[in-house]
Amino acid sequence: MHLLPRFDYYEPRDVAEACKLLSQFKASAKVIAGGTDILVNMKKGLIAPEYLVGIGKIPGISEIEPVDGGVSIGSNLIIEKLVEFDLIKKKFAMLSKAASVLGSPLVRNRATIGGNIVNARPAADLPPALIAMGARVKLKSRRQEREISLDRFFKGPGVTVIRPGEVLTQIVIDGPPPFTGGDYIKLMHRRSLEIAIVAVASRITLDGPDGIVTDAKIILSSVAPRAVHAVRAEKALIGEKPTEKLFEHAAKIASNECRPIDDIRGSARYRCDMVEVLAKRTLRGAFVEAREQ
């Protein structure tokens, strides 16, 4: 581990000033919020930005606000708030569950939701749950603000659609339809400070407490360059009456829709096997929650 390289630090008063600085410095600048990733990477010598633009004190991007039955989450919100906040725990429980297994309490009280998203790690905890819930992100530059589905935000490991001069300001999640439930499970070697070997987020919507599946999402993480839909497994669920046999069938399909690698945390074969296990468990959990809604 090296000492931090030299850099100039700026602390803009608002998003407009942050965008101006990023446009001015271009590729030489990086945004810093919680700093739990960027400072580590700088110490490791992996990156050496000349300028850091701190957004921690910008007003309006650190709050959770109810919006038309859904929620708007500021990108600078610390992740522990997702675990504590009643609106998230009750209405978006899958996101709260994903946040609760991210890092350690020390990390969760420093890291931000925006940082976990823009780092675009294949094994990041929050994106699978957010994608399953249909989350969108707001990206602001000096000239415009655009909103994009999180499904289309990631291009590959460490690569997103963010343009030079843009700042991620908000994450927007619509309110769930009636009889909708979700679940997230992360497989790891230890209880904290561990990168996922495999993670699965599942969400289903029923047409009634004892009805058929009208919508389904199964998001697989740490088994591809970015979190991916198990598309064929999702289609196998829609229009069907939920049963244990149906969940087993969909989970089996999901295990064939990932292309993981072998690494120190687990073999590709093991990961595929665990996708099947976790998909079945998360679908079961999503079903229980959906019926309770």
Ligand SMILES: Cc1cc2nc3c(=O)[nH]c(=O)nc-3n(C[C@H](O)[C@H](O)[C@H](O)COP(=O)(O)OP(=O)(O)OC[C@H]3O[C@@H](n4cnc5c(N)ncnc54)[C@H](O)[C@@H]3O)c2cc1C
Contents of the next structure:
Amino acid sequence: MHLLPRFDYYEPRDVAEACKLLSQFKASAKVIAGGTDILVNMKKGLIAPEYLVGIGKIPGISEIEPVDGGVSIGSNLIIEKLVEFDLIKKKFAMLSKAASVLGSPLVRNRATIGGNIVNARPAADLPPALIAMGARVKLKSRRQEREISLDRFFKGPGVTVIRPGEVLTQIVIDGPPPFTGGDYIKLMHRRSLEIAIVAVASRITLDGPDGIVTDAKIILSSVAPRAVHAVRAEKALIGEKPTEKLFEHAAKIASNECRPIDDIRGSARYRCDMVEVLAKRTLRGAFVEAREQ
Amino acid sequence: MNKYSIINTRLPRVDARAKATGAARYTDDLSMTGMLYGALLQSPVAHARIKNIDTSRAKKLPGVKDVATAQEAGAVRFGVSPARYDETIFCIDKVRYIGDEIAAVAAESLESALEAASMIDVEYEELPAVLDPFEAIREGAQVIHSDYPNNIGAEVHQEFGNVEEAFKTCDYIRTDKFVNKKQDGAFLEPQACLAVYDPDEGLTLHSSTQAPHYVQRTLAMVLGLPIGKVRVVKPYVGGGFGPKASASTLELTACLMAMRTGRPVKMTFTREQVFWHSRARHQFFHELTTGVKKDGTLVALKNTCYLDGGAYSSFGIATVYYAGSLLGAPYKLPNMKYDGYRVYTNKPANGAQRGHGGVAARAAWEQQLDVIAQELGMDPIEFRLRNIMQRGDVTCNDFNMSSLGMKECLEAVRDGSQWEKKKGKLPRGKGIGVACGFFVSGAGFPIYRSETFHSTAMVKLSEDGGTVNLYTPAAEIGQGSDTILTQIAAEALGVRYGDVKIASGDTDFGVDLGAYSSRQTLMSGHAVKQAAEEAKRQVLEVLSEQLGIQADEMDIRDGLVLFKGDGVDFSALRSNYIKEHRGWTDPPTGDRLTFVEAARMAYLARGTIVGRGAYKPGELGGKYKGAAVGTSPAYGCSAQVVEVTVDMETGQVTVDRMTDAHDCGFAINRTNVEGQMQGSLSMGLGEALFEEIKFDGKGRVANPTLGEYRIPTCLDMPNVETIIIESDEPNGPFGAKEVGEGAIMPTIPAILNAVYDATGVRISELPVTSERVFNALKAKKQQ
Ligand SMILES: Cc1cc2nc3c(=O)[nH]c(=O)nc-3n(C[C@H](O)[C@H](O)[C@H](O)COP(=O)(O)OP(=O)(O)OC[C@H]3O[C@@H](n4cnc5c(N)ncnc54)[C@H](O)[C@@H]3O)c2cc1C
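Next up, the form predicted in complex with the named molecule in place of the form predicted alone?
Everything in the complex follows now, all chains and molecules, and the chain you saw is the first one.
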């Protein structure tokens, strides 16, 4: 049996208290939300924090709230709620879709959106969709609160800009402009309980139902140390009339742009080939959704 | 009126309530006063000489009660087959794989035990690790066991008929290669055991095992105890599939430390340890050459196979035989040649797993048969039907088809899947495939050479007459044998299902070789049936004496005594019974004499009524070397049709539908038969599409978790149409034979054939990952 290393557990009543504890214990403390990552890593002996600060009982960070046409999501919201909530399903469908393929029902009912972000795994399911939608995160510490775009949040596997003493409290997504659509596809070995072989999130905005592409995001996941933009592919879309040919062209560029590695889930070559397939399919999906809006 | 009341029904499992409510206790749930926790120290390197082991630091840790190494455990060798005993409890001079057991600790807490184990200092002199079986057999390769200087632990050479001559008469001959991947049993319950030693009573081991009897014998032999002083008790078991069918170091270590400390010792594997210990399906490298006539008649098969054995023999000597002997059937094949080699490598030992030895061979051959059918321009089902055996046929390697519903199975899946509407008519990306399967219904011989009965059973009637105690050493491991044996006892005795109380899986109850080779329904079933019939005979004899009616003029059914003649007056008997039970709340009423009354009278006349049963197979065919592996009192067979969708851009395979027919002889419990079929299909689907143990360059299992070793989830399993075929096996109890393992046989090749139908590419290496299909599609496009 794997045993957890010894640690002390705190359960602050509000974010301020959590920040205080974290700044007091510094690097020897860690936040625990759903625990689906951190407890696994502790059991494996990869990390051994002396203190765990549980944020589960803090009020006000587990809600989904509409704000100015967009949405603010509490970091402690469990992932299953992203699958279920009407607001997310209707307005931010690609997030809902990404959430629906994360882990299994058991995992989705414990794991939180904040944990999925801060954990910063290269194949995590929510960051690609969130980045494609231009999401920002709110980080609170004892002294300050800052808001930062997710695009600038991830540094590498398990590494983010979050500082010891900071708590991620909210994820903010602006309302999508008119004629915007998105899609997320995760290539998996089996149908559930999978880490992506590769995944792609795409979002496009048109200037009308039959108009040209005015904005485009293609986020590739599981092909680099963190989710990355297929920059040249995005550029290739902007200003163009959305056609099947254009999507194929952009997908090919995306495939050439990525630099994945071989690992036990798949070879680098296959991953690149699949980026092309998934980029094309997500662009198609995004286009259909964009026209419907 | 039905012939039977209890069997051939869908009665719920006897353990349904216990398992559904969580009341069922598994080995790791057990705990005892004064119990210690054991932990193992396992090798971090694949191949090395042990220069020195220093346990002094570990011994000093507070709470540690015992530290054992080979010095304490001794050098008695054990294994599965006595001809290949190549293991000792702890490594003596060498470690042979990452995970090989070097030492163990027993301590007051698991934390201390784990910590102490990590404080044992071992000095290794690393040797080159031999990880590839083809490297291992090369001249000059590093030797793993000094008894086997060429690293071939077992080889088999058999020929029936004359294959080379036969090929000369063939119109079409083709050769194909095929390889599967090393599997894990992936049972839910990791191995666990709890050993208790009492100087007067001896040793008792509670263990998550498939084979209490073999464990008992091994413990006695290795620990130097009389067999009578060793008792093995099996609590509920969460699956085994083969890897739990032999004694393990875990069990021996717990016993050793319990004997040394005088305290109970519990040990449980982590999931990683399950992967390291392994003893699951081998990796097989097959090369098959098959020759046929233009009209589709199968003529000859040449089969060469190399097995990656891992570091120890385990079941391997049987495996290497099965990889040859289970082919041929269910088809008429007059000429068959087999050369098999099981090679040692510095990896976890491989052993037996559902469909022992035959699964990869079957996948390889059934796919090749599909290619041949296509080359001959024949429908794959028609081609198979043309060659299948029937009841009464005998294979070239002397297997007797005492029953065989192969034709019925094939026709059932053809019709059930609407094959004719679909085959050749599906759009690209959609495919349909078929395959057949074949398996033994119990090994014809025990693993050690002996005249022993394979199964014994005891039925005792409670002295009040109301309850039937069934004692069977057979192993319920989740497959449902307790239910089947309870049904058989109830039917044979003539009582109601709920009247029988089963106790099983305890070596104190007698001998049963255990849950492997799909043997218990047939073999333990025979013993139980016989025991129940003997008890019934005694009751009827007493009735006969008391009522003055011939015993054969009476019968017992549904808890009531049936008289052939009219007007039998049993009132004296009844008033006697009622007198005996003054004040009881349930005096028998009605115009029928009950079993309860009769059984009570039998007790009053004779004392406790006990019926005994014992079974071993009769004379079996085959006088050639190795005939003991594959000969069986009966053979099960099956056919499957699988329909798939293949994503032509990603290569991803989705199994949409499976239609499965299995000939189990006679279904004692129809739901249970279907459960075994469904479970087999799911396991086969996993091996076909996902499952593969991967190694890093040093021989370390790279995916020892159920996250990266992927068994199918319920979303991956399609709906399965299960069709039960009953061919009435003359050598089985009530006509029953196997379903537990044989049902897996057609799954992999049926999927492979369906993938081909969908894509036009043949995959000859498992698993059929999306990447493998994608690469094959790409290669085909570039041709
Ligand atoms: C069986 C299984 C399957 C999985 N499948 C998937 C999958 O398919 N896709 C996928 O993306 N992930 C998967 N995961 C990973 C995991 O479930 C997710 O990453 C999850 O979202 C993490 O959330 P949590 O609340 O459990 O995080 P925790 O484990 O509690 O925390 C994770 C990390 O984030 C930090 N943290 C958490 N919340 C905050 C906060 N508010 N502020 C600052 N730091 C914080 C913690 O300190 C820790 O370092 C799987 C995990 C398991 C066990």
